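Only one chain comes next, encoded as structure tokens, the form predicted on its own.
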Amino acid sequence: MKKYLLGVAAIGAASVLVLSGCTGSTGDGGGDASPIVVGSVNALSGAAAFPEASQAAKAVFDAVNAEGGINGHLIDYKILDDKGDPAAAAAAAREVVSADNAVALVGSASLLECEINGDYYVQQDIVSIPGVGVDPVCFNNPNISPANVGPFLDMTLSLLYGSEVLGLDNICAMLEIAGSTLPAYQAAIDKWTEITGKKLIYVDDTVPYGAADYTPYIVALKEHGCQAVTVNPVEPDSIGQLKAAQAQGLTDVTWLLLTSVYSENFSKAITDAGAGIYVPAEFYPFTDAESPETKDWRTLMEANNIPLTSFSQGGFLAATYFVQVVKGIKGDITRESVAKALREMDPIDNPMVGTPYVFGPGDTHNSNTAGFPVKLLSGTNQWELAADDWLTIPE
């Protein structure tokens, strides 16, 4: 297989659970031994819920607390539900930031909370490390820096793998657009064109979430002679699209999908994967059960009965990064000192990611720019590694 941008990621000494050794204080800057308040705003209920990120972050913080906390200060982790509702997301952020006086938000996972609360976080000068950043503001706000790649660069990576590694031509796109995400997805496609000089032959950006019947969209793909299709679906939608493709006889197309479908439930639900489903996993593939890269995360998740998913990987990493940075703060751990430490931090290497994490002082944040390709082939119902190394977007 032709390699393209599959370089060896710089893997340093990974900090997985930092359990001791920093100066701490209260969340409001006091010098006593009261807790350090940390919050998160999440889609815990509603149409698209993914609670694993905050559960994983809590497991990290519980492990830190079990060892005495950070210099004697326990972490009081507040997990709030935005219910997939803008008003609830705004209320949750104000509760944890203003009422609870959190020093930072860590491990959040939501479809919309960055867009709803980004300006408020800037106003309050509180920083957020989402475990799963989804909407465009998560990556274009000076106070937010997610642990994950995000759906937009994930699409760039998916297209790069399809065109440059698999050598596919005649690539089409079906885009499910929520809110104001169309420009971000278009920018992801334009980034791929800039790198490769290639263009998609057909784009449909009218595909609805949760459609009862995807047949008309599949028929259009057939009419345009699509050899491969990139889609940004949630898991149930992708299953529906693949079933519609099978019913219409579109069984020779390659599907270039996103991390949103990378799960064991998805693989078990697929009976016909066409010419193959390929995903650039945002973190080291968790379905590679014996991998040393995910051992510490897997051990902690299994001990706490937390599902093994990309979402729980993101929450785990967000909390891990936060703890490593906070342990280096000299003096009181406050909202101000945490923000300063993250903006001045050195990059952190971790074997679960292909590029080092850094918050930094910029107005935009997307330090995770690598994916590890995995594939699902017809008749296998099992994800397999599709590369020997990370696929990275060139700077």
Second form
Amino acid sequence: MKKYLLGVAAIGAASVLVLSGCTGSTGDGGGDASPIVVGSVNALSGAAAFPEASQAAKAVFDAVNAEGGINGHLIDYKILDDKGDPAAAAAAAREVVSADNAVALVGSASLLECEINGDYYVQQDIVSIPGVGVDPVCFNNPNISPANVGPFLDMTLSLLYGSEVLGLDNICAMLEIAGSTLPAYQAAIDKWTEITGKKLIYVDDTVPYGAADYTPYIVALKEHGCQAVTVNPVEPDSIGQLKAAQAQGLTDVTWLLLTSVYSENFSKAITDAGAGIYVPAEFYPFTDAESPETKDWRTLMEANNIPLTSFSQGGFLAATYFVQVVKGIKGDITRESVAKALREMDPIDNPMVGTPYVFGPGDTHNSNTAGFPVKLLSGTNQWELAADDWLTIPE
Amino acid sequence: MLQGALSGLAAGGVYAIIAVCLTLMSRLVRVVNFSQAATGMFGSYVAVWMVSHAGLPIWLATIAGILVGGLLSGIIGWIIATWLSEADTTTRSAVTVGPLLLLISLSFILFGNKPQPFQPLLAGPAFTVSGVVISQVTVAMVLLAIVVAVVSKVVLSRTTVGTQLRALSERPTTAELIGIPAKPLGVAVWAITGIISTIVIVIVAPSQSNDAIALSMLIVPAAAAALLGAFRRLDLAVIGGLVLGVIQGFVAQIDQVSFVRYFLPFLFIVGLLLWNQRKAVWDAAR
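Now that you have shown the form predicted on its own, what about the form predicted together with its partner chain?
All chains and molecules follow, beginning with the one already shown.
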């Protein structure tokens, strides 16, 4: 028995040594050829899963590693799953930040990760460049600066396109509010009002997620005489709403939607798009297969069998920005030096976005403020470009 | 107001049919089948997959999907009849949560979580009442709910099989002792309700939200509807489904009460339970 206890104690002590040894070597990242640990917290499983962002970031890092890494250091990329669950998101962030001692988080794509972990990142002074930020905290935290536009400014862009480019009046809104997102959507609508001086004629901010039948909400739109409606839907809900509108004969309404529905599956599932579905794509439209803007990204994704989606564009861009900034760091690559370099970085241009990316020293970040309009018309089953150039939110 | 109420009729028809299935299951095989809508969802996903991947014509794929739904339900019924034949209703019902979760997960694994290209079997408006279009799907659902309830009633009260089924549900041991085949009859009830719920979901899925969770969770409002008939009366189950749908449509039009939209079925359930228990002495009810 005594022998057994001794054995256990010895193994325990050894593992403590090994563990502390590990964190010691990666922690400062300064040793010769020690890897740079980079993490990401993603929705990899659950009802809404988008694994492509972190897969795309990994493809970028693998390519960098294949050429010898950054200043001789290979990138060790850790992809964690938050399962769409707050507790799992918090645990994943603590694992990658405290145990793995990552220098930054890059290419995350999650529905709730920023909101759950934002304060923790500030406390640990670690920076995060999400590939696709969704919740409001992603755009409202000193340590987080996503590569994408985000659903809130995307709604401002969608409304701008509807009222200014398509010249639509009588615009309504159906908002599916999850958690504390209502003020952020309200601010996005107010921003549109501020720019155009126009107001929505009807707003329903109690539209449920995952409802089986949206007919009652569509009937309400009809009663208010909406000519166009902006919605912030997830794909299945949007399909339900379009089907209900079709059944109710509401075929002359223009749908001003968000990048959340910009996918090949969605276009295949839609037979009747009313007077047209318009989306300001947060990155250069990937459905435009011949475009030189997306060539680098497309080549890398195809080589790695990663689906061509907005999510993989976001992950690709986040990783590309990170590599470019970190390559410029003189001296040790640590959590502090990475944060400092990002806060002092020069803006980076990329053909896949309409405005240059900059992390910057501010308390909030949303450097991507341009969308590329795309449209889905009835019967075509495919997305088409709706403009020649980016639509940018005026300063 | 009337418009809102009418707009909820489509959903109400679906709740009503699934509520009728739930009531049949509860009466005849002593189970509240939480996987009732999920088997229908899985069958309809199989049908969509057969159209989009195996290139089958839509009618053939639909029939195959409906059979898969019936078969799945039959298998769950066989498992319960084999290993839980003596268990009480609560245990048998709790077991069906397993297939519910299994089928949702399995559909994510097999078909992914992206939208499916459902093709409508019934499409277009049937008629218009005060500005609300009543679609063919709505008409079909309401009629189907009534037909299923009436046919079940007739079968149970006028045929030999119906008498046997009633004997099994009222006095299971006695029925088995006089030679009524309990297991095959039980499994048949499972398979038939599985087929009915798959037919319903195959018809409605193309005209509404059709992800795996939205379809499987139709069980919640349907259970609320079945509760109106205390899981015994088919007529009240149909009325419960239609009323719940109409109330949901009605509430969606009034901004002041919009906050109850999310949990209306639950309010319905709590209200009915309180009403049912109103005369119960507290200690006896517990």
